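Have a look below at one chain only, the form predicted alone, in structure tokens format.
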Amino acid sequence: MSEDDDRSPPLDLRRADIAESSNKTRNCTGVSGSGGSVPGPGPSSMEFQAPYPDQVLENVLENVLQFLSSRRDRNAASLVCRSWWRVEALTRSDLFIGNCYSVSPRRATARFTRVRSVSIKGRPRFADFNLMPPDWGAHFAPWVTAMASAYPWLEKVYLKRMSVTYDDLALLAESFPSFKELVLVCCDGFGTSGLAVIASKCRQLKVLDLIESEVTDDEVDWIAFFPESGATCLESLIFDCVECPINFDALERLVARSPSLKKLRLNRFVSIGQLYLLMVRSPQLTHLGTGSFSATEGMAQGEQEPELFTAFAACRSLVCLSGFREILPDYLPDISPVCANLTSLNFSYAHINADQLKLVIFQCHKLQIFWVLDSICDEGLQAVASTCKDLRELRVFPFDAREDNEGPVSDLGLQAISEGCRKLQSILYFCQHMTNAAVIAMSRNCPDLEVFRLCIMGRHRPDRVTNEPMDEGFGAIVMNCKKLTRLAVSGLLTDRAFSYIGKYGKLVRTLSVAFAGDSDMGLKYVLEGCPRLQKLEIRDSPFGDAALRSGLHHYYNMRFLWMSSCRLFPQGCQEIARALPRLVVEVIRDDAIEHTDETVDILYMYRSLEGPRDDAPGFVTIMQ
């Protein structure tokens, strides 16, 4: 599922601009008879009513639109006329809500009546970095209540950054007899008791994925609540974010009676010896999260090594490997049997050095996705560049994210990747130092880049060689990478960098800015020059009310704008709210921010068909 693939307002629910199609009735007279009988009145004549023209069209459209899967294409089809709008709604089985406050559950369920899969996003992304006060909102309760009566055939729910309670999960489990998939990404508010309800009542469950969510320990043995009799339908079980011990015996039995299980990601309470037992039970796995990847207390290290190697050798279908929490690097060579087939490898929790990485990475010639900590240094990235020629996505995370830390990766690692991995499409790169030359080299060597996120953690850091701003590097990215849709900028940047983005970033949909810019002109360049901009995130930058006003023409086309610790004042935010009544303008007070004047702590603006929400907490002021 793409982040956002259309510019139209959410769900295309407003139809005031579409003319009503006229309904016409035709009466036709026909005669039944033999030979040359003359038509006339009487019992031999028959009247019938032909189908409405719109009805015929809709029957044809229904057969065509059911094959249309892209949201962008479906939204475009719904804008043709009233008939297309109606039929598109009837044939849509997957409902995507990019902002849970952009439309009400009542309106969404009234229009889309045959939905089997629902995806909803809540809080903005900056909430992941503790930039939003807790208890802001994004509650799942009104959505699951509406869906319980509207969608009895619902099979799948995907939630991201939503607040989910035990009652929500209980209602979900009780309302949908055919429910199969639950995916919770960066969600909170629920615990192991909620998971137990899902496990016990959703008898057709295929997917239970908990990804980077906060799950409280209710001291409930949720794994044991899966049905004990017969084979399960489970295909994916991901719980690596659950920070509490699990009943391993129950987990082992569950895995043993799940012949269709393809994805299994374990939490850090699963030892390497237990991992071995699970792998023996499930050699059909394609995706594996290893858990802690360290020995059980009191067990000699060497005891499990030969067995673990054998277990990996038996898992011939493994293509994705992750986990490695609390890793003991001595065990890394045991994954060698699967390295040649891996297309995805996640070492973002593994604190390993370059030499330890090389034992593995030199065997991963098919790798397309690689996440890793910066502890591998530039030397490790050079090893990746020399081996992984088919790499499409790279993420390098900081082991120590402090601004004053001397980062172990730099422009040297970035340049090596650009020279060796020329099929790269997406990169997230945390570092302390960078050069324009390295970024320019990447723009030339990797022209297929769609996502470029460079996070220079030290504030206002210039080119480490020339001491110049990083303007030319980011300018080269937007000039040379013609497919770029997502960009994150950092380091010492002047308004010149933003002028490049506005001039050349015509496909950019998501832009993240931190500690950058000179004046209001920087933001003005972006808002006036990026016609497809959907999501704009800005923190700690010198943009004020004048810059905010420059986007009045574009805000209705955006999903949201987030600005924190900038130079906005309540009056400027009020002006936007009055000028654009269909835009919700939230001013959020953050007590964690020191107040030296009356500037706004956080501004969060988003388009909505419903107007201001009714569950705003006290620290949120909605401008009217």
Second form
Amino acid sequence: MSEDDDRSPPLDLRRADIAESSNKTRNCTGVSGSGGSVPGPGPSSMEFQAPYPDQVLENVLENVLQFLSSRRDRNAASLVCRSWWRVEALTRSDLFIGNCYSVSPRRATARFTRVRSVSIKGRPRFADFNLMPPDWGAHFAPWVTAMASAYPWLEKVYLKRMSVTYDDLALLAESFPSFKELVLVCCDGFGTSGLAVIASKCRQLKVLDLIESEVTDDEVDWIAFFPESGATCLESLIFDCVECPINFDALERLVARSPSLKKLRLNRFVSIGQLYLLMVRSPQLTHLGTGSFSATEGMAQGEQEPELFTAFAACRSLVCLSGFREILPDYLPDISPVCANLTSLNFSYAHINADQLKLVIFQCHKLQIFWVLDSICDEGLQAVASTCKDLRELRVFPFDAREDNEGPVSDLGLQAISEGCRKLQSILYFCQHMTNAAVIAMSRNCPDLEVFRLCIMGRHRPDRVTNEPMDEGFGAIVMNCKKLTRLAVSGLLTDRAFSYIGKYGKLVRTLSVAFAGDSDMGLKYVLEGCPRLQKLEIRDSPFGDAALRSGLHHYYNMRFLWMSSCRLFPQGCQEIARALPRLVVEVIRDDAIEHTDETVDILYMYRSLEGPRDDAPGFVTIMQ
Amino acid sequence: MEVCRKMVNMLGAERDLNFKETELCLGLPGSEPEVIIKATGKRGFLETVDLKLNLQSKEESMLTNASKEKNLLTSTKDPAKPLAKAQVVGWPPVRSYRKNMMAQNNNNNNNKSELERDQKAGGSSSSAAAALVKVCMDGAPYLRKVDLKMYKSYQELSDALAKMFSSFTMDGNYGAQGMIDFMNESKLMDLLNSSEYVPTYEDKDGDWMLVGDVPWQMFVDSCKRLRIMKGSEAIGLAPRAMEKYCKNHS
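Cool, the form predicted alone is there; where's the form predicted together with the partner chain?
Entire complex below, previous chain first.
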């Protein structure tokens, strides 16, 4: 399941002081341009040969630093002195680039020369909701080109929201003989032909995970491109987002000769009968995505039922279950044998009601992660609350994502969850109506909350019962949930809500705001009050240039700021660009928006060591 | 905001409903009706839609009390609602992948006999879901996908295909409804002997047929994929097409 797991804090906090203007210049050169790896004032051409004792020290350092795995720790270590900087760079094997434009491939590969695993994130998250015009950027091409020569021993690539082409995949497949893992999350630009080249050329491939990516159907039977004979190294094959039919025979043969396969997530073109055949071949699976979980037309209904139950019973290691893309609820009881062991269950594509859910959920005592559709209603959530005492993460998605509907889930469901699932750490909840009382209750009942994302789908909707703004509810969340790092707000919100966030949200790193606030003060409260803020995305809120100015002291510490359909003007954005030369300030024109004034459609700004990018399309203006 | 007021008055006059109850006012219930300036000007008309938030709560009690069927619902709805139907881009924040999946899910549930769906829809089977089929054209290096539900006739489909595959036109060979005139054998043979492209489709039974042989809705329900091929290549299909046509129309 796709998740944002940013773990990079701003460097200035290491110095235990909020950045002041005097520190600004120093910060900007030493700043973490990508949230993890920063070429600072590195060894210049004036480096001299170290005498013997320092050489020993460096060798020792190398042996010690090799064990450091945490990005944060490595960043800290690299700032100690030049020697440590050098050695840390030599021993870093996992490179994380939080924003592909914050640093160039050339610079990154020049500093970190022994990398085996690369993670790169591209587009901002709001692009997922069609708020960004297409072809904005985030191309994998320059990265794979640079890495092809710099990292011949590369083993792993993780990309999120990047544009990847067939050529990129072909180059990847050719350039890295030890390549083992490819994970593409929310990516696009490639098709089944790209998958085929990976399958055929990456002989050491252990992991091929496609998660919520758009894969075009090039009419290529990519599964058949895996080497025909001998056992494969495959441990994880995830292709549930691939929207084209699959050659089942080839898939079955592949699974049969993949003894290490632990994770298999099928797409909806695999029927329940075919699922059975696959499960029989791979009882060692720990993670299973069931595909359609529906019969192909023409198959007798009762036919597969008893056998599927047996197949599940044989999968003794299964802990994570997903899929159910076109579920026939009659088959749901067949998963019963694994319910007691499940720690993760994803029903978010299964259109089931409360009664159908109850058939299985009452056995899922160990469940920690649960994704579901709101079709289970408040009643279904109550069932979850009564059984899943260990629940850490809950996501409730809307079946019908429109504003004007009767909502099947509401404050009642949220209240029930808060009372039953006290260990909750992360929640994403779509609903039509909410009350402050329920949100306050959750803030009190679930003190471990780190992620609170509430989406009241009706814009500007107040408390269902009191008709008041939702300020108090969100205020309680930031006040009572001391571990809160990610917050998404909705409903009718005044500046007061933001004053609460600024006052209490001291650990908040990611904040999402839509259709909220009254004036510039709202944004000011947040920019002035939240020292850990890294990612701020705002849409359709009345914040203007004055508010933007109030964040000047902090922007270098952030991964990015996104503001669309707010009250920003080009002059205001330009001011920021001139004040902060290491910030790339993109003003993006969205032709779909009708203009009545000069306000900026989209402002997207981020720190960068490279200055304006050279691949910006015509609708992007980089302010200078 | 003026637009909304006018529409309220119009509808109020027409429907003679209890509009006092649902009186349009700017602001939260209980507060003085004063103008709240929200967000940006450029989304002006969508902002007026927010006025409906008052009506929402009152309306819902109306709805649950009356438990009316859908036609009455649409008439008692807030006159600003038609504007709201132009959904705001990217809101709610659900990825289009998921939205598409839900639309398909909806379609599949309509086809299978789900108890609730039968009760609610009263047997109606027109779903809002897409009927996506692949389209390929001989000689073209790319595939396209079309949603057949977007079109209401063969003419509309042919216009769309012509736009996608520029060397393909369907003028002149099709009758008034854009259907191939199967009864006119000579015309049909002319078409198939030419080097013109003709659209063919694979139906539910796996047979390749000439497009236009069945009424439009039947075509939408049975078409699995489309292929545009040269008339001369399609000639082999003609006898079959004629057979099936006669069978369907006897």
